[in-house]
Amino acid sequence: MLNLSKMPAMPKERIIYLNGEFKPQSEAKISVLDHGLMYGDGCFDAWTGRNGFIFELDPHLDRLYRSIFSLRLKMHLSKEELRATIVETVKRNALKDFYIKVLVTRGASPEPVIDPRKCGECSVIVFVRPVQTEISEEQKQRGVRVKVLGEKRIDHDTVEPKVKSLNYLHIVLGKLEAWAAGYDEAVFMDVRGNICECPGFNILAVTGNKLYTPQHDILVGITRNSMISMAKEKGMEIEQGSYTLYDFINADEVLITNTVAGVSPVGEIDGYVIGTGKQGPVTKYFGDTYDAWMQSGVRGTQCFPEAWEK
């Protein structure tokens, strides 16, 4: 556990890393001509941590740099430099349990027009906040209610879904559609009628001893990959492919995963009750294992080694 007496002092105001400087949030400013603001031209990634450990720091960094490369962004920080910056931002905010978000935009343009050639260096922003809540405990206890969206997932022939871009308008609209209909969350289908992912979540299902999850038109989630690792350790059959709504509503269990919420059981999809409508044994195993990993530092990077006591 962390010895809190050996932790740094908590700052009076949250500290943000912005383009080479650590600044109080009230002083962190970015140009109105930044392509990230004007066009959603950039990418991001997010981490979570417990007991000072950043969970899966390097896999998230690898995914971020794949996005940076795919978008042809002129990133001036090496992966190692950004890694050190993330750890330092956590330290400066002196948080034991936290959420991290890193944004990389194409940078500022001299004029408010679409010409990425005239942007300078990328803008790089690192936020660290106390742990965020995306799925409430009440929702997890009763099972998350999911709506099938009328809006389709943007096809990979149009925008590559493996890039975690700043253009999240379709995800925002998907969440608004679900909430307006009285649901907790939502799920996208592709134009061929296959289940893809939820706005901000991956979706997985369990039937018998098999774990299956969509493979196409999704952001390949780090937490999703953790579930696959757990399932392998448990001796389960793993299948990644294309699935219709039928395949999910007839599953024994359905779960959604992301960095913030971890593992959440789905109790209902579009009025169809999944299994018992409550958290099933495999989902509980995944959730308990994930929480144990987070707390104990499995796959974690400790930001306060001087305060960590086994």
Ligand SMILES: Cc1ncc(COP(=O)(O)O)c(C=O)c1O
The other form holds:
Amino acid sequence: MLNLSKMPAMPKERIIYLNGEFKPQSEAKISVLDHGLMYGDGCFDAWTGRNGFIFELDPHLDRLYRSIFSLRLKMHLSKEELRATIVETVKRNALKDFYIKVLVTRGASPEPVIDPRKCGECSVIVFVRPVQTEISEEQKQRGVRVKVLGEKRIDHDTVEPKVKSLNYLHIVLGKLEAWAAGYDEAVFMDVRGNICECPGFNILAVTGNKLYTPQHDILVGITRNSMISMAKEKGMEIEQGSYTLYDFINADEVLITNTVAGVSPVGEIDGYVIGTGKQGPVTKYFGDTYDAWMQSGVRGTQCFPEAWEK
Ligand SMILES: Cc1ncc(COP(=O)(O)O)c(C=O)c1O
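Please supply the corresponding structure for the form predicted in complex with the ligand (the preceding block corresponds to the form predicted alone).
Next comes the full complex, and the chain you just saw is listed first.
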């Protein structure tokens, strides 16, 4: 349990880390010539935390540094320095349950033209905010309604989807397409017509004792990896491969996962009801286990060790 009386006082305004300084959000400003703003030239990652524990700090950090390397960004902070900065930003915001987002852009250019060679130091931003649900409890209870998108997920021979880049335009548009059509969420097919992933979520299915999930052209989600390890511990068969819509609408259960929303049951895809249309037992087991891990500090890094009492 986190002893709240031993936590630091909460600041009046949210604190942001920006390029070497911790600032109140209203004072955290970035150049209009930043390549991240002008060209989506950068990458990001996101974490979540409960009871002061950052869940899977290092796997997300490793993924962020793989994105940084792939984009040839000249990052001046080492992984260890950024790790300490993230923990410090959580501490300064004195939040018990939180969401963290780190952005790394190529930095400011001298002119509003594309010349990545002329950018200065990378811009590094660390946001921490209270936890907010992306999928509501009501949606989780009744099962998330998912639309199959007309637009395909960007293929790895254009922009590698394993890179969590700032090029999220098709993901933004995918969400808008789903919401405009009255759905809760959406799923992209890949360019070959296989089920791929959702705008901001991975998608997995369960049939009998088998967990299966698309392998190609996805962001390899940390929550997806948690599902795979839970399924292994439960003695389930695990398969990563290529699946059509047919394979998913005929599954016993379908679930979508991400860092913010955790585990959410899918009730229907494009009008096809999945299983009973409600949360199935395996999805419930994954969701409950995930919540228990987060609350108790499994795979967690405690930001307030002085306030943590077992
Ligand atoms: C495109 C995409 N796929 C999948 C995910 C899920 O990844 P994670 O579980 O690491 O949050 C995200 C997370 O934001 C995402 O943006």
